[in-house]
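Form predicted alone, single chain, as C-alpha cells, below.
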Amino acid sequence: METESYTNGGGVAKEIGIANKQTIRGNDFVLRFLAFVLTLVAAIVLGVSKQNELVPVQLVPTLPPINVPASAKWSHMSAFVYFVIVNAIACAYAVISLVLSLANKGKAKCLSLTIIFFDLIMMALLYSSVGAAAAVGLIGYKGNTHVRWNKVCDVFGKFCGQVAAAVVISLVGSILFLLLVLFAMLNLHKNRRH
C-alpha cells in the first residue's frame, strides 16, 4: 500500500493510505479470467449433460411393468437452456472486458463505468440462471407430491449430479462478478475522496 500526503482546510498535513493501482489492476485480471473460466466450465458441464434409462412404467397393477426408455438432456428444461445461454453470454463478456480492461489501464473513466455497469448486469443474469436452474433441480432431486411431480433424480442420478455442479460452479463464477462490482465501487469511492 502507497501513501499520499495532503493538507486539509486548516492546513496540517495528513498522510492516507491508499490501494497500489498495480494491485488493483491485479485483482480485476485475477477475477475475470477466473468468472471466464468457472462461467465456461459450468455452460460446458451442463451442456454436454445426457443420460437416458429404461424406466419402469406400470400400467395395469395386474400386468408386469414396461420399460419405456427415457432421457434426460439440458435442452428438455427451459430453465437449463438460459442457464447455458447466460453462462456462455457471462464467458465472452468476461473475454471482452478482460481485454478493454487491460487495454483501458483506468485510464477512460467512461469506458471503466460501461464496464462496471455491464458487470453488473452479468452479475443478475448469472443469479437469475442460477436461482432458475436451482429451483428446477430442486424439483427434479425431490419432486412435487402436491402436484404429482414424481422424482426424477433416482432415475437420472448423473444429470442431476451434473445439474448441482454447474449451478455451484457458476454461483461461485456470479460471486466474482459481484466482487469485481464491490472492487469497483471501492476503487470509486477512493478516487472521489481524493
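Predicted model only: the values in this text are computed from it and were never measured. Numbering follows the first chain given and starts at 1. Take the two forms, superpose them, and find the largest set of C-alpha atoms that agree within 1.5 Å; that set is the rigid core. What changes on going to the form predicted together with its partner chain:
- Shown in the overlay between these two forms, fitted on the rigid core, is a CA shift at Pro69 smaller than 2 Å.
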Second form
Amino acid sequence: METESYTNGGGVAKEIGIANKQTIRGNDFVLRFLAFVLTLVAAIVLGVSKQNELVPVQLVPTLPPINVPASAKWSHMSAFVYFVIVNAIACAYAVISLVLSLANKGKAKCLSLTIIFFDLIMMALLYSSVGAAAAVGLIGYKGNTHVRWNKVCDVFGKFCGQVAAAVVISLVGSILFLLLVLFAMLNLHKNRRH
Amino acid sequence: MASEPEKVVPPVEAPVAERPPEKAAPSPSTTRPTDYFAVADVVLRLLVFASALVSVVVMSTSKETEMLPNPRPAKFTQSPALIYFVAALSVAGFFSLITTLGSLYSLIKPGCCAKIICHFIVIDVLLLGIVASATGAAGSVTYVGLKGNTYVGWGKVCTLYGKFCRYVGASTVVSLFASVMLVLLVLLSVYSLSKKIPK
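Having gone through the form predicted alone, I am curious about the other one (the form predicted together with its partner chain); can you provide its structure?
Every component of the complex follows; first up is the chain already shown.
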C-alpha cells in the first residue's frame, strides 16, 4: 500500500479504493475456497452414508423374533435428499464464483452485485437445508412418542453419526457464506461516497 | 440640519442588505425528492414483522385434540423442531419491529442516525439465516408428518390431525414469505449502497 500524498483529492480516494479492494479480495478467495471444501465434504459424507443391519421383528408373540435385513440410506428421507442437493449446488456455485471473482478483481460493478445476490440466495438455501436435516436427524435420534415415531439411531448408529457430522460441517460452511455476504457489504460500505 | 438625513439613511440600508441572504438559505431544504429506497425499506421491514407475527400466532394456536381412541392432543410443543420454529420467528419478529421503528424514524427525520441504520443490514442478514433454518426445520417435519416414511416406520399424522397440519403448513408458508422479504430487504440495502460508489 502506497503512502504518497496526492495534491488532488480524487487521486487519494482512488488509492484507498484500490488498497481496500485488494484486502477484501484476499478474504473472499480464502472464504470461498473453504466454503467449497466444506460443502463438498458435507455432501459426500451424507451421500455415501449407508448402513445395513439385521433387525429383529416379532411377527407373532409365540414365535421367536425373525431377523429382517433393513438398510438405512440417505435417499430414504426427502430432507436428506434436499440437503445433499443443496450442498452440491452450493459447492458448484462456490467454484464458479471463485473463478469469476478472481477474473473480475472488483472491476465490473454489476458482476460484483450479481455475485452478492447469488451468495445471499445460496446462504438462505444452505441454512434451510441444515435446519431440515437437523430436524429430521433429531426425530430419528430421540423419537417422538406423541405421534408414535420410533427411534432409529439405536439400531443404525453409524448412519446417525454420519448424518450428524454432515450437518455440523454444512453448518460451518453456511456460516462461511454468511461471512462472505457480510464482508461484501462491509466492502461496499467502505467504498461509498459520503 | 442637512447632515442628519445622511446619518439616518446608512443605518436603515444596512439591515435591509442583511435580510435577503437569510431568506435565501431555508428554501433549498424544503424541496426534497421522495427517497424511494427509504420508503421501500420501511414497507419491507413492516411486511417481515407482520409475517413473523402471523406465523408465531398461527403455530401457537394450532392445537387439536382427537377423542378416539383416547383423548390425545396435538400441539406444537411436542416437536423440538416446531418449538425452535416458534422461538426463532419470535426473535425475528422482535428484531424486525425494532428495525422497522428505526427506519421509520429515519424516514421522518432524515440524516439523524445514519450509523445505526448501517448496522440494520447486519441484523437483516443474521435474521435471514435464522428464519431460513427455522422454515427448513418446520417444513421437513411437516412433510414427514404429511407423507409418512415407510422405511423407518413413521406413519402419516395428517390424516388424523387435519386442522393441526393445516395450521402448521400455513405457518411454514408464511415464514417462507418472511424469508423472501428479508432477501429483498438485503438486496435493496446492497443496491442503495452500491449506487453511492464512485465509478
